[in-house]
Every structure is written in structure tokens, then in C-alpha cells.
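First, one chain by itself: the form predicted alone, in C-alpha cells.
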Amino acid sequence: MPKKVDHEARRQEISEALWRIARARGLEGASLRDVAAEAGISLGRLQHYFRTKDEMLVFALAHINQMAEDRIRERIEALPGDPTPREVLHACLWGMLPLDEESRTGTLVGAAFFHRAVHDEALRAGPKDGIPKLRGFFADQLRRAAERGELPPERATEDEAMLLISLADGLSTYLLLDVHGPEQAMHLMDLHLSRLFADDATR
């Protein structure tokens, strides 16, 4: 148990020598080399944890989505009572949004990811698994407002999740570039919202 124990702990490490170029620089240019000098360990070193950059960007992709999770998942758990479907899909879409120095690395490792699997059929497993089952949660969501009276029943769709998840995605990309800051965009996300939901229909 140690041993595996320090395993983990040398991956994280080596993960977090990647997180840092990510906010210094980019990963474009990065090699497994330069990462090994920022993780302050041989190159030989390096590949006995990581064999090849895609599986070093696969672990800490992983790491920085399940970080992810948990900030929205304690950001859901401090809510008042009993959360609303469209309170859970807010804090859910400001998890996704870099807005702070530990989501914006988030989203830079994860750009470098997809940069990669746009040509790679394996690595293109886990977002084409994972991003339906994030629209099958967003429209439960959608379902239950409507079953809740607070959302127009036409608008309780897949569809309608998919487009908050790429709203998301359009966001992120727009705070990297510095198109606009973190309260415009939540600003944006705040009126799709309010279209979204029942809030012009009932005025």
C-alpha cells in the first residue's frame, strides 16, 4: 500500500509540474523533457510514471475534472434548503467557467487535451463518454424545473442542455482570450439563464 500510495503522489507531483507551464507558457510546445525539468526530476524519471505527453495530459485532465466536481459539488452543498434545478445548473456552469487561477490552468490543460485528441480517435473516448452524460444531468435538470413549473415543458430538452454546455465552452474560450472578464461572462451565462426559464414568460 506505500508503494502505490507514493506512486499517486509522484504522478500528482509531476501533474502539477504540467499545471504550471499551462499558466506560464502553454503545453504546445512543452515536451515530456521540459516537464521532467519543471517536476525537478530526470527524464528516464518521468517515463517511469508517464510513458508518452497524452497520457501525462489524460492524468491531469482527469485530477483538474474531478477538482472540478468537487468546487461545484460544495458550491451545490452550501445552498440554502433544498437547491433548485436552476440554482444546481448555475453552479454547475460556474464550475465550467475559468474564473479563478485553478479553473483557468483547468481549462488551458484541457485545451492542450483536445488540441491533441481533434487527431486522436483514443483520446476522444473520454470527452465523447463524458459530455452526454453531462447533458443527461443537465436535462434532468431541465425536466424537473418544468415538472416544478418554473421552465416552459418545450423547453425541457436535451437540446437545451447541450446548448448551455457549449455556451460554457464559447464562454471559456472568450475569458482565455480576454475578450471579456469573469462578470461578463457570468453576466451572459445569468441571461441565458433567465431566457431559458420562466422569468420573461411569467413577467
Second form
Number of protein chains: 2
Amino acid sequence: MPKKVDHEARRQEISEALWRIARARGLEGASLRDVAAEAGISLGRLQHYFRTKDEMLVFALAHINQMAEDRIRERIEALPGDPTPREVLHACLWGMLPLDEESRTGTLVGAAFFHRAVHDEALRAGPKDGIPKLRGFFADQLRRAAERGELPPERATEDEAMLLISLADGLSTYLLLDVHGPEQAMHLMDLHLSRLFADDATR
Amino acid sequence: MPKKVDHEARRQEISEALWRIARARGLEGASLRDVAAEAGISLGRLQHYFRTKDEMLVFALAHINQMAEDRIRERIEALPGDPTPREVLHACLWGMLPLDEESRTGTLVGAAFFHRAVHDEALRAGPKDGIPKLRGFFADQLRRAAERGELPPERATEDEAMLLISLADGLSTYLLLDVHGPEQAMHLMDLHLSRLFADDATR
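Starting from the form predicted alone shown above, please give the structure in the form predicted in complex with another copy of the chain.
All chains and molecules follow, beginning with the one already shown.
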């Protein structure tokens, strides 16, 4: 196996050890040493791949986001025919909610990351770059929907895209806090989407 | 000073030391010992008031939430005449966004709490009890607005109340991550509110 691939594979193994800790007891207070122990390697070996907890967190989050993206893309590609913009948005938003073990872990790693990024400008570079891209992608879908006559044209905006993203984030928080269950979170997301697409014929 | 009041005052002083740490560098990894040092007391003395970090976090959060509630109530009482339900909702939602130093600290302590509560059922008791109460209060305001003919009656629901709360939470996250600034967060909250109240006469 080429050296570079091996290096990536090892980083991924370590990252999976980090996820197991995130799932089981949270990353708060988890040290590099804890992650090394969980991965079954020495601390020195782990530091060969990640020098700091932040480096590890950024990698783990990028990797779990990539997995979520792949999962969402697969789901969209599995839709019969040419998916509508609304179906694309639906698949993305449902992929953002912590509805299964994998996306739940993603949200937990994301929360640990958030916690550190608030106090670290370098860490904030990720979301400061990534979220506007996601917002742009969502806005593109809204514009496509408006062109197809499926969305009131005045709703095809970056602002509406950001409301969708923010809502998915807030619903995820209350889902992880058991304030509501998965069914209710999906119902609320659906309710907002149907308002956006003006499903309610009375208005 | 009676003993009980003194005890509460001391807990509050310690809680303020915790906020200073939350503001400056975050609570991730902050130990009871760190908080004792910041408060200028011994670890043993601190443990006389809080046995665990969770106990301290719950107290600090309850206290900061109480301050936010007082601030919101003052703001509502300062409104001229009898405030409309929409003005009440506006004051509450704006009080939930991290727009100043105090509410920013509140959000940071809340994030630290969230991070631990996801893995601890006892800690989740707070939001599991508190958020439905807030949702109920918001729903009451929506019903009052509908009765006054200021809101389409079909929007006066617990679901719409929960969408408002979830949105405020998500907008706060992206505000603390610098994805958007305070102006943009307020603009997006306003946009959702104006859709809810059907300000847009074209729909």
C-alpha cells in the first residue's frame, strides 16, 4: 500500500476511535491519550498523525461530513427519475438531522468542535467557508424550484436558504436534548418546508 | 447576613468566575480547580458549594437564564402602552440571541451544558422541562395574536412556537461561529416572524 494511502487510513482509524468516544461519553475532557488508548496505539504513535486535539477534531469532522455528503448523494441518486429541487433539499435537510447513529455521532463531534471554535478563529475558518457554500447550494435549489413554478419566486433567496440551515441546526439540538423525538423534528422541518413552498392553498 | 443568603451569594460569585472563564477561553477542559483559582478561593472551599462541575454548570445556567428572563421582562415592561403579543415574542427572541456580552456568555455556558447533557439523562431534565414551558408561553402569545386578528389562526400552534425557538437556537450557533453577524441574525429572525405574521400582503 502506498505510504500516503496508509497514512490516511491510519488517520481514519484514529478518527473512528474518536467517534466511539463521542458516542459513548462525549468528547468533553477526552484527551489525546484517551483516543490513543481507544485506538489501541501509543500516544507517541497517535501524535505522529495528529499533533493536537483540534487537528484531530477537524479531521474527524471533515471525514464525518464527507460520509454524510456521500450518504445524501446516494439517497438523491436512488430517487426515481430526475429529482426535483425540493426532493434534493429534503434529502439534504434529513441528512443534517441526527436521525440515526452515524448522523447522531456527526452532530456530537460537531458540537465538540463548535465548543472549541467559538474561542478559536482558526477553527472557525471551516464553518465560515463551508456554511455559505451550503447556503449557496440551497439557494440554487430554491431558484431552480422557482423557475419550475414550484416555489413563489420571492422565496428563492439566500436568506430562505440560511433559515433552512439554521432551523435544521436548532431542531438537531433539541432532538439530542430529548426535547422532541425524531418524528417531531421531521414533522417540524416538513412544516417549515411546506410553508416555504406555499403548499397551503389558503394563503 | 442570614446564612442562607450568604450561601447563595457565594454560589453566585463562583458562578461569575465560571462565566469569566467561559467568555475568555471556554469551559471545555476547565476544572473545578480552575474555577476556584478564578474565584480566588481554595478547591475545598469551592466544593463546599458545588461538589461537581455539572452542579456548578446547572447553577450557572439557571442563574444566567434568570438574568436573561429579568432583562426580557424589563424590556417588555418598558414598552409604551400594552405590548402586543408580537412585541412580547420579539423581545423574547431577541433576548435569546447572543447579541451582547451577557447573552453571549449565556449561550456559551448553554453550549457547555448541552455538550454534557447529551450524555447525561439527569442533566437533560432541565431543558426537557423548560423548553416545553417556553414553547407553551410562545404558543399563548400566538393564540393571543390570532384572537386580535394579527395572526392567521391556523398559525397559532405549539409547532410554530417550537419553530421560533429552534430557529433562535440555530441562528445563535452561526452567530457565535461568525458565519453571520448580529445584524444578519436579527434580519433572518425578523424575516421568519414577518412570514409567520403574514406581513407579506401578496400571499
